[in-house]
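Next up is one chain by itself, shown in structure tokens, the form predicted on its own.
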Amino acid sequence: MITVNLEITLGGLRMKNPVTVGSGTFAYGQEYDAYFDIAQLGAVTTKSLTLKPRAGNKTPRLVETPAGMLNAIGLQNVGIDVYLRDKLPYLREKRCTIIANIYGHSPDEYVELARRIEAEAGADAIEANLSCPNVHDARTARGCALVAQDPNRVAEYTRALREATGLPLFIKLSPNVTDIAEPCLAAQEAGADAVSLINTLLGMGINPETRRPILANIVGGLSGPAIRPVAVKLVWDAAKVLRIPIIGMGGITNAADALQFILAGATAVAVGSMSFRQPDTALSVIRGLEDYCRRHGVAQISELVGAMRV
């Protein structure tokens, strides 16, 4: 029987398989180490951390659609303090390779996490979210101009990043763009060692019998399996033109939609909301790459990248 071998290196990130989970969709890991062993992940990716703690936006701010989600969550979350005091420990004694995700409102707080996450050994790589759809932002009323739409701005926020850590750099960026190649480019050359793809789609719900917005905050992020076909072409689209490894996600459910990702052109890929349903996903697509890659002889995962046949 053929020996089958998991391990990839994302831009610089050693992981035992290319399988992670999308950052707010796993909390801190504690909350999942109940259903399985978290630390057989390929990596741990946190929620996003800023730098003070966020309650988030009101609520109702979570609603099923008929294949996935909205939410417009508003990034709630502990703070980089609470989070280095109270989960860093935690994943630390289960030897859990972590990718910390991060958000600011401005270059400088983006450092400012940075250097704090490398200072205090809080991560073995950055990812920066510079994509999120449902944090309201004072200059406009219908929520902020995402940094991933603007490829300048992510060049610039990149830059920052890149000379402010020595960290494996993730850059996550949102599909809501005319064309993905512009700021996957942008990243590249700013420094990124590797681009997370997809962020969630931009969406809305309106109740017809109270004519209101279902989402307190109108707009949220739509995911789950509705987006899958969307994310994979994107993930093509990226690999067409970059240089530096894609993390893909958005709609897994199983081994084969990772594959999907994987043959498109990721080295790595995020569970997301599959795994509110079914908390052990992520460890059921580990299960299920090995076992494609046992029957199709495959000895190597990363034979795999970019293999789509046309």
Given for the second form:
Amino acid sequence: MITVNLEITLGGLRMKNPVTVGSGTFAYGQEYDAYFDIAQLGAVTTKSLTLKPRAGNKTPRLVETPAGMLNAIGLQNVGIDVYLRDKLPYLREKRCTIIANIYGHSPDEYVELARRIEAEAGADAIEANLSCPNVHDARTARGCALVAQDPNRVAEYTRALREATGLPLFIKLSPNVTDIAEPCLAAQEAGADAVSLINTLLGMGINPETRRPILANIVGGLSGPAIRPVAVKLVWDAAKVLRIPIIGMGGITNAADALQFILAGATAVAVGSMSFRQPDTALSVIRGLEDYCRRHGVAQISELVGAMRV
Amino acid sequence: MPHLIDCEIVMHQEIAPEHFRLVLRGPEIAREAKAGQFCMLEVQAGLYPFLRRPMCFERIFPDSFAIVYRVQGEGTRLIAKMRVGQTVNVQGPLGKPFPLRREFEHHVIVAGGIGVAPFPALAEALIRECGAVPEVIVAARTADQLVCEQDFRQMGCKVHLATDDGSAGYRGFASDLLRELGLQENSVVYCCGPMAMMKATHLVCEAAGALCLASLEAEMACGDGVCLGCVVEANVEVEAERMVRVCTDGPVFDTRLIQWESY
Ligand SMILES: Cc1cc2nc3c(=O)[nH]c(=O)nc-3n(C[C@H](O)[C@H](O)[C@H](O)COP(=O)(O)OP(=O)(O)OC[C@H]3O[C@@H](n4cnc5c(N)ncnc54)[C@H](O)[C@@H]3O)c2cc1C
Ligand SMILES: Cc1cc2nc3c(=O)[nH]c(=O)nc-3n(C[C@H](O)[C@H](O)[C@H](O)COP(=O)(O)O)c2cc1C
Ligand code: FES
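The structure above corresponds to the form predicted on its own; please give the structure of the form predicted together with its partner chain next.
Whole complex next, starting from this chain.
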């Protein structure tokens, strides 16, 4: 039997396997430690952290959709201070590799968050969420409401962060663009170490009986197995133009799903909404990847990155 | 500590139109479960419906537990098709139980519709642990929707019925009947039902100076405090947060903590 090496390097971040979790679908880690040892993950990715705690949007914030869900949580989070004081020690104690996801209203806010995290050893890498669909007033928003929809702003934000931190820097982008290559290349040229693809797809629902929107925020983000084919395609498109690695996500439920992302060109993968249904999904993905490599005689998981046969 | 286990269905019966009782064998969950807590049922192995469905413990036995449910949509329709002998994957116990407050003299349960679900287990616990036999109001839209009435009577509880149309018992809302029954400062009211009914019950209790503990409902994706979909607005900060999670901070709350304005 061959020994399989699942280790990867993701834009300077060493991970013992390529599996992390989607920001906002794993809280701050401790919650799911009751179901499996979260230190087995390649990395734990935190909920988006902001400078001040945020209460998030009004309810309803969540609705199930065919093979997925729509959410408009609105970045409810404890804020950077409480994260560093109350959440981080648990992850450090467990020796988890940590990716801190951050969200700000301006390049300055992102820079301040990144500096705090680096100065207080609050993570091993930073993922900047430039693509949250849930923090705008949907009644008035149009055009490029998300930073990730404007390559110039992606470049501006990434450059500011790059100058501020030496930590591995990942930029999380939106699927709601005409050409994913543009924001990807903008992030790469501005110094990003990797891109995370994809955040949720914009969506909405209406209750015909009441004629009211289902979500209080009207618009939300679609996630889950329903979006997987879209996500795999975007990862493939991005891989064709990028030198830097990709963290692929969108509807991963098992190792076979994760392999689609890897074969399309992702170096790492993140399990998102499926953890809500089955909290130990990420662990079964890790085991399934190892099993696949063994069955296919693959010694290094990294050999599979972009290895789709066409 | 919640478990994720396959539970065998040992009983499944219709108890009223569209209402069922399901008994599941799951010793790990049954041994730890307490009245007011809930579990998340996987309604099928496929991905649609995608999420689990939250259900409270109606009865807790040594190795098994019961849930009662009303068919609402796709998820509960699939549960209704399950047969004795089949297994269901269940996550639980989740949430915080009803606190058993033995210092109160007068215990009243107010149940609206399928909101009756957590109360047979609570009545049992109150009788067993506090020696307090609760008075129970079981309310529903119509007489045929009243469930669990006999369970409370068998435990020796005084049961009052209320229906919107007067087809059984008091004609009108449970909260109005509660006001007529009379509350004192040594009364504690446990309630569960539609949000509007719990708000009305809260107001009746507040006026009488009685403590009101409500089991809230919310759309849930995870049941574990992770997704932040199930929050309600609180009047105070709970662990520095104003939006409290029904799943892990609750589902049982002192109603004075909740911001009721929007309901
Ligand atoms: C802590 C908790 C405990 C519960 N315990 C019970 C119980 O013991 N027995 C019981 O019959 N029901 C209980 N419920 C409600 C139950 O979970 C929902 O009725 C069920 O999820 C509906 O699923 P469905 O697929 O059949 O309906 P869907 O098609 O999903 O929805 C049908 C209708 O039900 C509403 N609904 C959907 N999900 C929920 C939800 N999580 N909470 C409230 N309404 C919802 C929808 O808004 C819609 O109007 C509980 C809910 C919570 C939060
Ligand atoms: C409830 C919920 C909350 C989320 N919160 C965040 C967040 O705070 N920051 C972020 O960058 N992405 C957030 N996401 C997006 C996920 O990290 C992920 O990109 C997306 O859900 C696609 O993966 P999935 O289909 O596997 O869930 C959230 C997703 C969900 C479902
Ligand atoms: S259901 Fe997910 S946080 Fe409560």
